[in-house]
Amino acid sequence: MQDDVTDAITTAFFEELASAGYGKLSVDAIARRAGVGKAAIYRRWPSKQAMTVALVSGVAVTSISTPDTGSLRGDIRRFLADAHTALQHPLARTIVPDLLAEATRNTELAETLQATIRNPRRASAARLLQHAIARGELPEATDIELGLDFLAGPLYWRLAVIAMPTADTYVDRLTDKIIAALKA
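Keeping to the form predicted on its own, what do you get for the structure of that sequence alone?
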C-alpha cells in the first residue's frame, strides 16, 4: 500500500510539474491529483524542493545510460539515442526547460540540481570518454570537459531549445560529427 501511494504521488508530481511549472507547483495540487492528503507527501519529502530534487534526479540520472559497448562510436550512438528518447518524452520536454529556467532564479535549487543531476551525469559520461582513451580510440590529450559539452549540447539544443524535429538519421550523423570533433 505504501508503494502504491508513493507511485501515485510520483505520477501526480510529474504531471503537475509539467502542467504548472516549478514556480506554480504546489503540494496541495499534487496531493489533489494523487488523491492523498498533504501529510502523505510530507512524510516522504520535507518540501517541494526536496521532492523535486529527489524525483527528478532519480529519473534524470538513470534515463540516459553511458554504456561501454566496446567502441567509441557504439558508446556515443547509444548515449545519444537514450538522450534523444528521454528528451522526446512529453513530460521531459516541458519539465527540463522549466527547471533550467527556474534554476536561473533560484540559486539553492540550481546548486542542488547541479549536485544531484549535472555532476553525476557528467561524471558518468566522462567515463565513456575515458574508456575510449584507454582503448586508444581517442588521444590521451582529449579535452574531456569540452567533449562532455559536445555530447550533451547539440542534441539538447535541437530538441529542447529550438524544438526542431530530427530525421531518422540524425543520431547517426550527430554521432559521426561528435567523434570527428573529439579526434580533431
Second form
There are 2 protein chains.
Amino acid sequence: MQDDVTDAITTAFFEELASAGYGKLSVDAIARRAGVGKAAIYRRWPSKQAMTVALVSGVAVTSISTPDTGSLRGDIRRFLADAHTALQHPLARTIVPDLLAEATRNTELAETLQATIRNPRRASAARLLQHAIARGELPEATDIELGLDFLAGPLYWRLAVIAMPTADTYVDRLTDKIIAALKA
Amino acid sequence: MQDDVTDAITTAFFEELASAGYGKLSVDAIARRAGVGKAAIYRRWPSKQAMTVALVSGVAVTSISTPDTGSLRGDIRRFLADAHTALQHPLARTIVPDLLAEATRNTELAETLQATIRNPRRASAARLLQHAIARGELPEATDIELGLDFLAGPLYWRLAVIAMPTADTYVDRLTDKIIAALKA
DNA sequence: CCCTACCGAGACGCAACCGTTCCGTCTCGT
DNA sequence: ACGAGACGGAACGGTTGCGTCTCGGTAGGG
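Please give the corresponding structure for the form predicted in complex with another copy of the chain, as opposed to the form predicted on its own shown earlier.
Up next: the whole complex, starting with the chain shown before.
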C-alpha cells in the first residue's frame, strides 16, 4: 500500500462527503476525484460504510485537549475558540451536520461518532467545569450536564445550524454569557 | 386530484424522508409506502426537489406563534416548551437535522427553510426579547442576536444533536440559565 | 535487472432509481 | 347515466452505484 495513494483517497473522501453528503456518497466519485482505481479503495476498506467509520475515527482523534489556563473564563474562551476554529473549516461545517444527521439512522456510525468525538469532547468540557468548581469559581452543586449544553449549544447553533457569520468579538461576548448561565 | 391520495403521499413522504434521509429519498419508495402509483406523485410535483420544497413549506407554516404570557420567564418557558414538544416527535427529530445538513449544499432548500421556518421563529423569539426590554426586564442594550443563540442553541443541541433524554425539570432549569445569560 | 506487489483505468453483472407511458378500473360532477 | 380524468400497477429506457475482476504499466527491493 502506498501512503500517498491512501492520502489521496482520504482527501477525496472528505471532499466528496462534503459536496455530496453521506447519502449520495459514491465510491466511483471518490476514486475519480482521487485519481485512483476503485480497486485501490477496496484493497483498503471492505465497504463504503467501513471506509467512513475508519476515516472519520482517524481524523477525529486529532481533537482532544482540555484547556487549562488557570481560570474559568480563560478555559471557556479557549474551548470556544477551538470549536470555532474547527467549525470554521468549510469542509467541517458541511460534514459535521451531515454525519450527525446520518447518525440518527445508522447505529454503527453513531457509535463511532460518540466514541471518537462526542465522549472525548464532553469529558474534556466536564473536566473544565470541575476544575472551576475545585477552584471555587463555580458552586459545588453546579449542574454539569446542563452546563455542557451551554458550552456547546449556542456556538454550534450559530456556526453549523444557521450558518451566520460571527463578529470578531462574538466568542468573548459568548464567553461572558455562558459564565453567567453556569453561575445561575 | 383526490385529497386522500395527496394526504397519503404527504405522510409517506415524511416517513420515507426520516427513514432514508434526503440524499437517498426515492420516489418509488414513497409511492410504494403510500400505496400509490408514481404517476399520482408526478401529477402533483414535477420532481423530488420541488416535492420536498412544497411539502416542507406546507408543514412549516403551522408553527408560528409568539408567546405572550406577560413575563420574560413565562415567555421563554413557553418558547422552549413549544420547541421541546416539536423536537420530541420522532419524525421531526430525524428530519430536521437532515434537512439542515442538506441545506448547506442545496440553495433552494436552504431558502425554503429560511423563509418558512428560521425567519418566522427568529422573528418570534426576537419579539419575545423586545417585549422584555419594553417591560424593563432586560436592559436596553441587550444583544438580541446573541440572545437568540441562547434561546435556541442549548435545547437544539440536547434534543437533536446529542439526542440525550431530558428530565422533567430540564426546561425549567434551562429557562433559569438562559435568563441569567440574557441579563449578563 | 528482474520479480513481485501495487498501481490507474475501466468493463462487468446486478440492483436501484428516475421520469414517462400505458393499461384497465374507479370516482366524480353533471 | 355518462364522460372526463384521476387512480393503482406495471413496464420501459437510460443512468448511476456497488463490489469484483481483468488488463497493461510501474516502482522498488534483492
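Take the two forms, find the largest set of C-alpha atoms that superpose within 1.5 Å, and that set is the rigid core. Positions refer to the first chain, counted from 1. All values reported here derive from a predicted model rather than from experimental measurement.
In the core-superposed comparison between these two forms, the C-alpha atom of residue 8 has shifted by at least 2 angstroms. In this overlay on the rigid core, residue 174 has a C-alpha that sits less than 2 Å away from its partner position between these two forms.
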